[in-house]
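Presented as structure tokens, the chain that follows is alone, the form predicted alone.
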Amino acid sequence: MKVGVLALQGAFREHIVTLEALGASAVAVRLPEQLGDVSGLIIPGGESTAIGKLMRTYGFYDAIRQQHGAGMAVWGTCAGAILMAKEVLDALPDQEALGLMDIAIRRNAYGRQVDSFEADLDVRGVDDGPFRGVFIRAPWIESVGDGTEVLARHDGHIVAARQGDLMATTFHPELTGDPRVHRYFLDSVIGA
């Protein structure tokens, strides 16, 4: 199984290392043409406005939408989750989202960089105890549409959700050394 990680900005290397540790073939995706060769795509955390501008420059918006329509699973972490949403609350005026996932998400919901934190999470579908979530200038998911399953909450806020072959986490699983959420994406979302 080959999984792409959008490698324009953000924590893409850590995702690649985790995927390879699980036995998946991982590729850093820098051009839209590379999307035709992958079963799934991870849009990493970073700065959602910076990633969005680079996606626009390189022509990724239409390419990701088309490949998803052809069966490519997509997972967004933190900034990537913002980019996947149908509605971005507190978006900048020119900020574009992919509109793939039926979620409304709030940027920087927990505050600024100094308000970053870690917390144990019970993630549906992830066994063997709590998962340590790393939240860095994190968003939260305000609401989900019909057919979108809530996978985890923190302090009453949705921090992970799934809609068929789409997944969003507002935390950074790639920074923990714990591969269980990546395994869930490989087994349950791509394999769905």
The other form holds:
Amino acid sequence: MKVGVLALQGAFREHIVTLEALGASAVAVRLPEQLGDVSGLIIPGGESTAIGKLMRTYGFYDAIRQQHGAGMAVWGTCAGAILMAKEVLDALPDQEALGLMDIAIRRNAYGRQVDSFEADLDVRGVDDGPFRGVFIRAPWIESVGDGTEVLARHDGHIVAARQGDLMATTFHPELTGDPRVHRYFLDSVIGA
Amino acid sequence: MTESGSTTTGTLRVKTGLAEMLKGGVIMDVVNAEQAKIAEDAGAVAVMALERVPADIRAAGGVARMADPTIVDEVVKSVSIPVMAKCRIGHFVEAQVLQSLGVDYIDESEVLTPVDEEHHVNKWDFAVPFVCGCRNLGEALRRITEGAAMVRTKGEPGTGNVVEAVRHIRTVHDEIAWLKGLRPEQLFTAAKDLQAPYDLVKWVAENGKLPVVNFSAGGIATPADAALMMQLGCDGVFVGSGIFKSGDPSKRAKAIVEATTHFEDAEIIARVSRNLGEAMVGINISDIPDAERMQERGW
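Switch from the form predicted alone to the form predicted together with its partner chain and print that structure.
Entire complex below, previous chain first.
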């Protein structure tokens, strides 16, 4: 299975390493034409404003929407989750999101870097005990639409959600070395 | 580090984690809210709030200190991307002040005048993460030992001349390659020669990389300079004077951002390099007296 990782900016290398450890073939995507033959796409953590501007310059917004329409699954982590949302709270005035997922997400919801944290999470679909969530200047998901399933909460806030072949996590599974969320994406979200 | 239930802040993983999120990006020096907005709009992943950019610090001479908190506040309020600020080498009170202002990263920087010629800040004392400069592997590992969650090669700040940045990234990578080729008993001597702790030296020898993100800094002035540093293997770039000392800061900033992402695509680098206006006037390193070379600061 071939999975793309959007490699405009951010922690894309760690996603690639984790996918390859699980036996998937991972490709760093820097131009829209590279999306043609991937079954899934991960939009990594990074700065959502920086990634969004590069996405616009290189025509990724339409390309990702089109490929998703043609069956490509999409998973966004942190900045990637912001980019997938229908509604972004505390966004920059001209900040554009893909609007794929029926979620409202709040940028920098917990505060500044000194408020970044780790916590154990129970993630639906991820077995064998708690998953260590690493939250870096993270957003939280303020609300989800009817067709969207909540996968995890922390302190009452939604931190992971899924809608068919779309998934958003506000934390960073790629920084933990624990491949269980990646395995869930490969086994259950791609092809859903 | 603060713990409540299973929730913990200030861990090494959340400190290094922010640096991981900055990778492949450009961090820009700014001196006011207007410049910070230009940087954010151009796609900077973070800004460095300063009172003067390094080229002006160099020109002004005298003692360079932490920026006035008013400037840091102004920048923090004006953008939604992470804000970094510089403290003097060894000045842990400036670092305490910057942490209290809510900056996201502190740069213990040779661009400012050091206050302690033997000791750097004990960065483990802080919840906010630190980035520090290095010219070689030993210096990088000493800073990591002191708690730096990110390093950057120093280059020679405020010159618009990337020659020292190239020297430093090559030195770090050559020394990592050398360590990888050593036999176990040689690593003890290597640690002595590098003046770095054995455990970190052994980790680098086994993993073939630094344990934290390494950006490049000091002298980057063009999109091609940024792409050069990326091709030489750094994780991202700091651009100090190169943007706001140039003819068209907004256009140059965007061009450097694109070249940093597409660092292996010469056609894109060529396209974004067109009609950028005047680059900053550079300085030849040989024209700088030894005592004024900022890279020599740090121990």
